[in-house]
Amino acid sequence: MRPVPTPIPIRKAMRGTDIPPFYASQVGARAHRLRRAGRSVIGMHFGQPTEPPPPGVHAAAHRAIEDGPTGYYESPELRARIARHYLDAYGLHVASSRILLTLGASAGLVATFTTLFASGDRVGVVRPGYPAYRNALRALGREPVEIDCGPERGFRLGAEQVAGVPGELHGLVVASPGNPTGAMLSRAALAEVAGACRARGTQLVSDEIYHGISFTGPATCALEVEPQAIVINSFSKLYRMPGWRLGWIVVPEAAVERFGAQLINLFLTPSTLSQEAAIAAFDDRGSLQAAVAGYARNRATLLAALPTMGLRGLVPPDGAFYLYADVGHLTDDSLAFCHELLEDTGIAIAPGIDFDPRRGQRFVRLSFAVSEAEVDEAIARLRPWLARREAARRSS
């Protein structure tokens, strides 16, 4: 009988590299199990559209399967089409040579953090904000510097906050509209933030994956106010292609070679099939605009209904497809709150601790990138559940 080999112990992570999970994914895993067991689940926890991509995307993908390239590839046609998008949407002339295709926006973030910043560099991020900013920075040995932008500020970053960060600030990540709040900076406010970055030698990085999904007017591209900004975008949100894992970054011409070296070494190239399909995503404006109009109706429905259930003080989102709600009068544990809501009602939402490690225990995020019927059903289930929760709180 052969001896059983001694397992090799997993090396303990180096100090400072441990990062928390996406807690919304824990809710999502439980929601998936409930759905497989036959429960009716309304998924408002993940930041992804539930509608499929525009029909032209599927048609282009089928053509690519039959006739398209199959090897490692970076489509010059797609880069040119993205460059045309900047001219159409913002009036910006961006050379296609400055556009690098990425394996989703996440790869763009990693390449940006590793190309621009050295180990120990300090990079500002907004709190509440997308958790992968601070978690990826920390995992890569960079220091996230959280800037508190709570509801009392409408969740918006101010130039005075950028100027007031003590010590060095090598970079700043902004998202307008942002996740989880949907808060958007006006052109003037973004220009002031960019000016504050220039004044202290801080590299501006703009995550623009929710551009095109706005309810109070169009979003400003950072390149309109800061030509040296790094812009990150994706086909996951407006174009409804999250599982296709395709994004892009726009970088200054002088930095193209350095960014390209990072991307090819870390990620090779994005999916060839996704690149071929994505060219068609720009061309069905009717489908894109119809989806955004649906989000706007869902937003209005929730903003009208939730205050009648005791969720007051909501800050209406300017864009994206989220509501960030204060439930501090009902819980001091947003993750437990989300799990209980899911078990009792079948509604899956995200806990605030994903987005704000300090004040997130009293907040939850609801995605309204679902059907209007699902929003109506969620309200019908949520109303009696919240009423029971409030009654229990008062009686205790």
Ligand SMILES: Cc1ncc(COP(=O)(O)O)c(C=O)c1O
The other form holds:
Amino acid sequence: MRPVPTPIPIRKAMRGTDIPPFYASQVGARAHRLRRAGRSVIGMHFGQPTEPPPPGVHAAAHRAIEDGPTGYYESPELRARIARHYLDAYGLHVASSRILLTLGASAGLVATFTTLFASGDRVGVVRPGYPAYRNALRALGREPVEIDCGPERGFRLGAEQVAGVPGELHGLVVASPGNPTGAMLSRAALAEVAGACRARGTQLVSDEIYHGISFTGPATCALEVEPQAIVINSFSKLYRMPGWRLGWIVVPEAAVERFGAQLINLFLTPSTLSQEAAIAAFDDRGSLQAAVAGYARNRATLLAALPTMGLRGLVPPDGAFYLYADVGHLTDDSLAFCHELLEDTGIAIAPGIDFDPRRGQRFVRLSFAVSEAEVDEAIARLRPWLARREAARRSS
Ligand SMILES: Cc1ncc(COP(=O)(O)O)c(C=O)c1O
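Could I have the structure of this protein in the form predicted in complex with this ligand, to go alongside the form predicted on its own above?
Following is the full complex, with the preceding chain placed first.
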């Protein structure tokens, strides 16, 4: 009998970059266990709408199950429908050939990072910001360059900051509205950022996943101010289809082939069923608007209530469905704070360390893409809990 070779211990074999998890998902796992044990849990930790997608989506999915395509597939109808969306929403003529379908914005980000940037390239990301920008760039061997955009500047990136980044800057990722703050750049500010990128030869990447969910006016598409921008979007937020894993990117005509080659090698095609269903997502304006109106009410309720519980200095979000709150007077460990809150009250929220490795220990993010009744209940549970925390702090 041949001797069986000794396997390399897995710890030694894992030579890829070690990146952090989403700490919010650790809170989420605990919340799930509590719920299964019969506790009443209010899930405000993940950025996902709790309402189902517009009804037409389910109807289209049922039809697709009956007689839709089942192979690897990219729906020309969906690409055409997305192209029409650019005309309807922004007055932009975008050829459907420039629209590539992805497995959510996540895959759009990966394909963008691998297509545009070489190993070691430096890509600007806003801090606080969506953790996967920083972590995916690092996993792919690109270097995230964090640009600090704290509450003192309303969490908004400025063109002068882009211009001031020392060294080379091959790319810049912006999200307006952004996660976790909901901060949005005005059209003029986005144009200035795009101009600063152009001036120093930086490729602009715009993550527009929260477009359509804004409270202070519509968001500007980066293509309105920079025709060469790469735009990333998804059905996960406004269209309430996070589990359907479908998104898209818009790339310049000259880049379509290179992006397409990356996408097919990395991911083949997105789910056929999701593509067929998503065509219906755009047309139920009533359902989409009703959800955004609900978020607006939740936002107003929270902005009125939280300062009365000692959470001051909140920056009202322009869009998305998050509040990023400073709890630095109560903790210097945002993950422990979230776990304690969950254990004591059943409210699950996300720790700031997911979004900001520097200052995140003093922040938490609440998602208000939940029902209005849940927001009311969360406030009722939060008030006495925060009061107790505050009293304990004073007496210590
Ligand atoms: C700013 C931002 N970009 C991208 C994503 C990824 O979204 P998905 O892959 O579900 O489309 C998220 C998810 O929360 C996000 O907040």
